[in-house]
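Here you get one chain, nothing else, as structure tokens; it is the form predicted alone.
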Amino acid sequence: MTRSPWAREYARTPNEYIWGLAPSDFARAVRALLSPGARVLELGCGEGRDSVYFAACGCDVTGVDVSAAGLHKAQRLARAHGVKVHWVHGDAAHDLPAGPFDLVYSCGAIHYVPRRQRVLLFPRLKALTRRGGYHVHVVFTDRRVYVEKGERIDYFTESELRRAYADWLVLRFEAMLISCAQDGIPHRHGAGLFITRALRPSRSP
């Protein structure tokens, strides 16, 4: 079973951001693929900073997250900058709003998803997605494993990722190691960054 510490986190620490204020530099490349008004959604938002810049870009953007601590932070700082995000307190495994999405995006958070779970997660995400929309995730791979926080997770593998989108167009697949200290130790993640594209409609699952 998988395990997640980041809501604990996000409860102990509420007038504090963790992974601070700015968004991502993930959130910062794919904003090049959206148009104004681009639906997105966001699975695993935690603290709001990429559902936030992705609204302020313009977008129609829903952030789910499992951590209410957290989702009250994401208000928060959507409110400071003065932007209106659709927020969804459940799993993301199973409390997917409506769609069509342009981009389905998620940056460290769907490793926490079960492998046996993940398997249908993606069919139901691109049933979700328009044509011609986009996924982007960045998630833990097996490359190089680092337990943080007690943290439970099923790895990703790079055959996984494209398994789950082989009828889908591969922009670019990148293998990387992603510096991290949240416990403070300085130390390092095996991470793949995943874009794709839907070049037709896809089935509902």
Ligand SMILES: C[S@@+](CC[C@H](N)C(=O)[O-])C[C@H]1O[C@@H](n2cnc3c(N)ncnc32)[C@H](O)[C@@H]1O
Contents of the next structure:
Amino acid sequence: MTRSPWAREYARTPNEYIWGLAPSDFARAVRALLSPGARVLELGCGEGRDSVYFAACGCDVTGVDVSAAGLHKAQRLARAHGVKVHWVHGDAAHDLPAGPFDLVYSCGAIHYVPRRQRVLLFPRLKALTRRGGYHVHVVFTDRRVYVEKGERIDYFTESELRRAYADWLVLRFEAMLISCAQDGIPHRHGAGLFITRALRPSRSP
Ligand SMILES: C[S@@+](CC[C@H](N)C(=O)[O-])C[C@H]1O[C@@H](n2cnc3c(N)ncnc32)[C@H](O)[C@@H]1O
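Now show me the form predicted together with this ligand; what you just gave was the form predicted alone.
Then the entire complex follows, led off by the chain already shown.
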């Protein structure tokens, strides 16, 4: 299984939520796209803040993460909110659940999937998505590169995402800088918010 530097961090902090208990601003923004009962797949759900939020909004949510320690916290958060989420301990590049989904969502996670695997990942994700469904990704980009925790990251380029979704309708691509201090040093990451919609059913890869 892929190793994640966050797995060590989650294991070191079993009683803390390093990403917080509240949903990210991105998840809140995406909510408007979802109908009641929408099926949502979150890749790299970590401690569960966004998956639990989508479930509390009435969605049927599956959260995937490589870190068992992260998922333990996520389960606890779901219990505290009285919601059910299907948690999958696995690698987003290989261990995808059965679709179809109305939303495939990732926040700060899929840049950890090596670029050569991402080439296959996007067609697989499309094949799991309903016609008219959405993909929303927040990814680190090569606009500003900061190396922390010895992470190996294949930063996204704008053209990589645009190429991957050339047959979908791009609703929004927004470049931004995200503040972070996870290694104790305040810094910013170049990032991109990408929202795209399936115009027609994708063929299986
Ligand atoms: C920066 S954290 C973000 C967590 C969560 N999305 C949030 O915003 O709170 C990145 C997450 O991606 C997970 N991750 C990294 N590589 C992964 C992979 N190949 N498959 C699934 N999860 C992965 C990590 O374990 C970690 O939980």
